Amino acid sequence: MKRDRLKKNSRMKISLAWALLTTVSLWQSIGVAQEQPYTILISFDGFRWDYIDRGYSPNLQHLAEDGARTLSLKPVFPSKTFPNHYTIVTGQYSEGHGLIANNYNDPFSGERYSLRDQQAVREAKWYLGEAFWETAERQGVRSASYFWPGSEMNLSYRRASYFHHYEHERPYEARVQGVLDWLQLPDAQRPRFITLYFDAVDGAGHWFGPDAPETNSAIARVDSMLGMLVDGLQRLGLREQTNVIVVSDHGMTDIDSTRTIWVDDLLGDLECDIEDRGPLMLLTPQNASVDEVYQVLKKSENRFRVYTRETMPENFHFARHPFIPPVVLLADIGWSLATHDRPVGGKGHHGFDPNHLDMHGIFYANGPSFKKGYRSGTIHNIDIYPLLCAIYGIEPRLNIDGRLERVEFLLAK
């Protein structure tokens, strides 16, 4: 009897100890969740890798020098706005996530995707990748988006908890204040991950060229918004808990009308549906075979390159998606592909070979998750998605092209 009571008491003590250990573990887990940092991912569209050295962005300079700074951020092909913004938040090449260009057609249905078509950009069917805010929300990290390609799709379960439909003329100050307002919500409702977008540098670079005074003014303008955001975080007492990551989707290079390749002259009587112009042109032959069009253009190949899916450089990762047209033209850096009915305007462009340094953007990160005063070489934008997953300790999608091991050295621990 006494031995039975001792055994029973022993079992009770073990059960109580296990319950206590489980309770402590639970509260530790809750504590970890509560201690997760805030992260604000900011896009300065078209901010070339070397713009920071011009002296017009003191807030960005301080953030970069105090945190983790990379030499440049390499985009994916094509080095265009929508494909690369979506790569940043999905960790996939464009052939994987589906946004193969800013504007393109579905050759099977005839439907068209265009960054300027409000209805099209909200159609979830175009977005094959899973954006970080989807991954985060599914695993308990509340998110918000103050503009980002793919963030306003029409399926609520694929959006962040809070978002705004894109409004190009929305004042920049209102965007920053909107982010600060989200961070003043009750803790249980407050987003931990937020995206924020500014386009001024890209617009100035296109119209006036990357070296123009107007572009420098745009650099100063977006930098002032970064300063406004950081000041707001400090007033809220959240600066030390917040990772501020500033990226850009691509760089910019000079172009001019004297460096134009007139593709319709090269084609002669061959008819093609032509998509895009400038650095990149996508062709679908109409009255000839793909090989005929390819051979004609191949013979005239000068200041541009012509590819089919079979000859596409492997490092471009631009052959597997069924919407990619059968013939792709890529201009040499600084040159433009055009037709006489659609000339190329402006003094700056992007969309060229992403290996060219002029096409590279920026990655600067400052906050509790990142090393301080750390400088590294070039990183790839496809690796940002797994980096974000690592910050929050959540599981990334298995079908991504990005790799954490290529960028985890930027993290503090």
Ligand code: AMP
Second form
Amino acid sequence: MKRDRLKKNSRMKISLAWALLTTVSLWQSIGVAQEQPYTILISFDGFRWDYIDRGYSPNLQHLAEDGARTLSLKPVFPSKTFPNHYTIVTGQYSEGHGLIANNYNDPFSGERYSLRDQQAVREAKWYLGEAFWETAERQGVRSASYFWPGSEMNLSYRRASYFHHYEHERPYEARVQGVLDWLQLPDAQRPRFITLYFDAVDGAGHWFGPDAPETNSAIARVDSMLGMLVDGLQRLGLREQTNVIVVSDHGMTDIDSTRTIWVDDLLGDLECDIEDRGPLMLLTPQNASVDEVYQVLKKSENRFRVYTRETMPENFHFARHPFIPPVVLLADIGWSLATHDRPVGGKGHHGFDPNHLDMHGIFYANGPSFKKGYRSGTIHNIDIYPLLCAIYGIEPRLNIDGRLERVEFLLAK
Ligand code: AMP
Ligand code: ZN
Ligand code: ZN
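Form predicted alone done; form predicted in complex with adenosine monophosphate (AMP) now:
Below: every chain and molecule of the assembly, starting with the one above.
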């Protein structure tokens, strides 16, 4: 009897100790969760590195001056929207993460990826990278996305906890309010990492040119959204705990129709499947070999460059992915590659060599994880993913192209 009671007593002691231990660790884990900063990653599509100095973006200026301001953000090749947004959240070159252009074909299945095709952008097969929200969610950092290329995948385990299907016309105020609403969820459901996207500066740059008054108005418009967001954070009492990072995917440069290279004239009888027009053209020969097409275009190389997989400059990191078409044309800055059935319109474009400063975007970060009043030179957008991982102390995916050591100096001690 006595022995039984003793046994019972010690069992009770053990379970009490266990309960105490789990309570403590539960509190500790809640404590850790509470210590996680908030980070809002905002993209102003097509915001060139030097637009900030025009005087139309006081909120951005204040954020940049007060936080960590880089001279420019170098995009990856091709300097287009989808490849670069996905690079920013995966830390990989486009040949690695799979989004090699805004529109392209899988030559093996005949399936097509296009930023305008709602089904295709949700199809997980195109996305070979691991977006930061996937890495974060897996390691206990709840995430949300108010638009970002790659955020709508049809596999729930590859998405953020909260997301929206892209809607071009969704009012900007509704996007900001949506982010502020997420930040008012009960603590356990509240996202710590959030993306937000605005297209206006890119659109105006294309139609009216980078120096047009309409582009300056677009700069002012997205800047006022940043103001609305920061005011909202202040009202919620979250500003001090929140990193606001403003980036862009690429810049913009002047084009005009007098600087056009008519590729169909150069090709003559050689037939090619042609993807894209403008700074970049992707060709798949139909009635001739790759070498024939290459040689013909190589001879007439003037105001543009022609590359095959073998001759692609190494620093473009654009050869490894099997969907990259066999011939790639790249116009000199300001020139457009076109065919007579599809001339290039507008007054501004991007997609040119990422080494050209006009193609560079922005990176400004302000919040508890970043240095204050700090200015640095150009950084590379492949390095943002490991930087985000460092903010949360989580493990980045293996085999990425980005390196924390190239951007670590932006972080506060
Ligand atoms: P680009 O042709 O490279 O200038 O692409 C810019 C366009 O991409 C914008 O005008 C948007 O309409 C579009 N876009 C940006 N994000 C998304 C998204 N998540 N889903 C679909 N389209 C998008
Ligand atoms: Zn863009
Ligand atoms: Zn654009």
